[in-house]
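Heads up, the chain below is alone and in the form predicted on its own; it's given as structure tokens.
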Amino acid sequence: MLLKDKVAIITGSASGIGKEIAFEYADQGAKVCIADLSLEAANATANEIIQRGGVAMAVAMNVTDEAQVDAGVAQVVAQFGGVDVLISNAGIQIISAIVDFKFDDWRKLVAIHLDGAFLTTRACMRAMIAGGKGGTVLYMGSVHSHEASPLKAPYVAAKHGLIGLAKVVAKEGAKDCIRANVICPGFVRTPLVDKQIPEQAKALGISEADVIKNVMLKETVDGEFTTTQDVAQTAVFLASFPTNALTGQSITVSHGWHMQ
């Protein structure tokens, strides 16, 4: 029980990745907040969690209103006494050329990966300092947040940016003890990305098969793709962490595509 009795949010978390790490927390004694655009999502997955023995609740939350994020958050901590860990992972991909992209698609995929993480870690950091007990905020990354692939202009910049964010935490929130840090998977098999893959196939002109394997699976060592509960057992690592020696840094698991 890593994570006994710590308060957890997570966003983007009725589905994917984020609701993995949900189900992993729990395990580990944490009282989950789902946090979802849906709020009949979120609370599904929430009474999954509660029918399993976890404790958890649900809200809605757009991560880009400022008002929802913040009276979602002191909902959380009505509910719960506080926050201990915050986990910015909602997000959306939209596969387009520069030259074709739409300006208010670039604007609505960076305001939910960069823009919700602002609003969110402010929310929760003023929570955790309230507290007094200090912290984790995790920013789900990518390998996108050190590599470039054509189409995906602005994912690629907003992941990139979040390592940026989160080093900034980092050294804001040493005082409060509260730790900042990248989880950065490689292709993981969730919506998101079966979306992408016929999406690629059309604008490369190539099959799905060569999309997994030529473009999302080329540079692993195995050509294999990352897992669920291999994100959410490093975010359980990563939250359990006792000290400011891991803060500020980026975490990649990816069968090693991209090594640092």
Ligand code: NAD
Given for the second form:
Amino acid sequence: MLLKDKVAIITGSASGIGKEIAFEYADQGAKVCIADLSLEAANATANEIIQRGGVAMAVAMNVTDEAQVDAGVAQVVAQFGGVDVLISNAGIQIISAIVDFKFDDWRKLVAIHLDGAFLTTRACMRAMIAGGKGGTVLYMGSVHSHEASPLKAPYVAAKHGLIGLAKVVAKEGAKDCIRANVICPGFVRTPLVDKQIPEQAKALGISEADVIKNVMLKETVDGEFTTTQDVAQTAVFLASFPTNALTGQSITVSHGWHMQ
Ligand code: NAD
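Same protein, different state: after the form predicted on its own, show the form predicted in complex with the named molecule.
Every component of the complex follows; first up is the chain already shown.
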């Protein structure tokens, strides 16, 4: 068990990649907090983990709400005794050309990805420093932390921004043994991606099959989607790595869609 008794808060973990990380972390002995918008959905995931013999709790947390973030992290400290790992994973996608992009949509997306990363980082760093045992912060970046695609302006901007934030956390956190890294997945079949297949087909004027073949998988080495399991294994590796040698980095997990 690589994460025995580590306390991990995973945002956006009632679905997709975050949910898989929560399952994998629990299997590796971590106590996991499922933090998501809906308490009902978070509870359902926490209960699935508990039924498999893991340790989990649920909190309702909109990552853009300062009070909810601070209260949710305080609840985890009260119940599990501290925080060892934050996975800032909550995210959305909105597809549109820049010339048609609604300012409200830009602000909504950037707030979830960047305000959410900042607020959860601040609350968890405070808890980690108070606990005196250091910790790990992982951001869910994307191949779009390194490359651009049309129709995704705020997403690409925000995902690039996470790399900057991770580098600052790595520098400021080092004295307290807090490390920060970014995981950059390629396309993973989750609700976030399933929703954008028809949207991209419409915006680009191509078929849904062509979106999958020529947009999502064309640059991969094997024509394969990245899986939630691929990402979860990387998240275990990064949180269990023992020294400050691996901090301020981004690791791409994309079947070669992007190569650094
Ligand atoms: P998903 O839609 O399956 O899950 C996202 C979760 O985030 C949902 O449970 C949702 O309720 C939650 N969420 C949304 N807004 C929130 C908020 N304000 N506060 C708290 N929770 C909120 O999507 P996913 O594909 O699992 O995406 C997870 C992360 O992985 C995102 O940051 C996404 O950008 C990133 N990512 C996804 C892919 C992919 O291909 N699926 C690729 C690279 C990166």
